[in-house]
Amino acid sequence: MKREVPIYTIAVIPGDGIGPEIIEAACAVLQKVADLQGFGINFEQYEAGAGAYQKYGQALSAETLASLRQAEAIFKGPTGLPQVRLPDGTEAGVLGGRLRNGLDLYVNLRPIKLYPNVPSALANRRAGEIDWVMVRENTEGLYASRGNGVVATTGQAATDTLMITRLGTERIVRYAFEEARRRNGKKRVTCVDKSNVLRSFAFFRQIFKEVAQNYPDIEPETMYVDAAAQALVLEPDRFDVIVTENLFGDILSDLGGATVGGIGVCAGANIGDRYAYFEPIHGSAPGLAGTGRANPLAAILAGGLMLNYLGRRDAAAKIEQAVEHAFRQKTIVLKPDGSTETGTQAVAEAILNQL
């Protein structure tokens, strides 16, 4: 009797600029990969960002999101354009706000490697010596207040609400000491606030300890956030996984990246308790599209995160071990802005290959 073979819809998002030349480089590694591990992809792709908005009026269609609510998983490249506009300023391609809080898509994970032969912003530094995991809360902190800031009526001055509650950093505590077992790193994780100040954040830090004593086996360490962007910098090898606010989690992970390479290799994952979307953590980089010149490595990486969200993890160990045999044969090299020397589809065969 022939086995039944397993097949997982997602639903895809190329994004503006260069995401979609960097998206169809990802999902060729992902469906060598199902191939070779003998599971089936079934792509759907839908219209979202500063394109739909520019054709629709609207980034992301109620119909859009419903059918992303359908889907195992959603596979998403940058989206938004500088020169495109809401009528307050913002950019109205931008779909993080609208999926984020629409999906209620707690837990941002966004791990920060540095592969071998990959030039560092640190001296010295080498493969291995900088392995963390940023677990940001997704949903709340100061960006809860996107699109309901309050300005003024004279105009001079405006206000946004940083809101922390107990359900939210509950939840995204216990996902960090979580993340802190599956890992085989040293089992610690640093809570990054600014309690000395903000009483808002002396709330996350009591929380923080009181979710902490649910796991003996991990460490748990507090700092603030001035100190951690300098230990990032100074110590990187000191940290495991750092669990933080929204705001703090958003600046200090491409502080992070920018240790290992640059953001161009750096994926993040968007997962809540039913739905999760995957992306490259960069931005759209229009002035790159079509030139073939974009780096696709955190695309391809954040496909492994979602393989291994999808429960696939030898298939998500052999992305990652590709793209380290890749970087170690130096079939892949990075120039110090990040960007590759090859191109998009050199870097997307040089992974293939490995596989």
Second form
Amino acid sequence: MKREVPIYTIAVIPGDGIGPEIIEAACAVLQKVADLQGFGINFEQYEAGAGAYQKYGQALSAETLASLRQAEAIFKGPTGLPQVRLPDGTEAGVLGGRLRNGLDLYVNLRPIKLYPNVPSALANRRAGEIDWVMVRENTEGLYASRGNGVVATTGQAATDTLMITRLGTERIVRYAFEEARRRNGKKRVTCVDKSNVLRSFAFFRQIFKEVAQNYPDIEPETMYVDAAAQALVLEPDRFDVIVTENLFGDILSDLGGATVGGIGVCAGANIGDRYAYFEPIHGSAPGLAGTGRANPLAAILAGGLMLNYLGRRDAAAKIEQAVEHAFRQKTIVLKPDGSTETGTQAVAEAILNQL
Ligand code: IPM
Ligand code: MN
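Can I get the form predicted together with 3-isopropylmalic acid (IPM) as well, since the one above is the form predicted alone?
And the full complex, kicking off with our chain again.
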């Protein structure tokens, strides 16, 4: 009797700058894991980002967005190029807002984990001591103003508005507590806000406390964002899950990245109730493009997050373990600036061999 092999359709956006190189490396890893675990992946490529904007006048066409909705998951490289800008001065190729709001991907999940032998910007920190996850609200907060800010007709003033809604806060806080349950960690959720100064954040914190009541097995904790910035440097080992507003989450996830070898090893999942996309959290680094030096690990780890989302937990664990072992055995060596000693191809091969 023939057994049906499940095949996942993955929409791939290679993106700009180093995007195509690192996504190709990560797709090879995903393909190998799929072969080993006995399932199929059907990669479909789509043009989107700054390159697409230059070619077609649109960073993301309606047809592409419609196709992305048909896939089981979206695998995305970094998009955007600093010199490709809209008339309002913002970057034309950035897709974050379009995809996150367009597909209602309200969770931005970013694991911050120090791997063995990785140089941390913090002195005396060892693998295992930094292991927390950012649950960044992804559809509102200050970035609700993306593309909607007001510039005074005088040209002498501009405003952006921070929006916190009950529904948006409830669902992200619930996700954070569920994530704390799933994780084999400290079972703690830290709400990061600025409720000592702003009403919007007092509202956020109040909802956090309400939702926390439903999770007696998880310790709720609250912290102001400035104090959190310090604590992430001085005592990163206290954190398990952080839940926060969009802008704060954007900033603190890069700060966290710096403590674990840089954002070159940090992946992010953008998840909603129906759709999701997975990406390295770093940018397109156009200066590095084509040199073969780009670090593909964030993209590879993003592939792991995607497999987890697809319910392929064993396959996801294989990727994570391969990265861990490669660092432990020093077949991959990360330099203090976040680049690897050997380059894109060699890092991908080290992971493929490890698998
Ligand atoms: C991120 C990025 C994006 C964001 C930019 C590139 C639009 O910084 O994903 O963290 O603002 O969220
Ligand atoms: Mn960012």
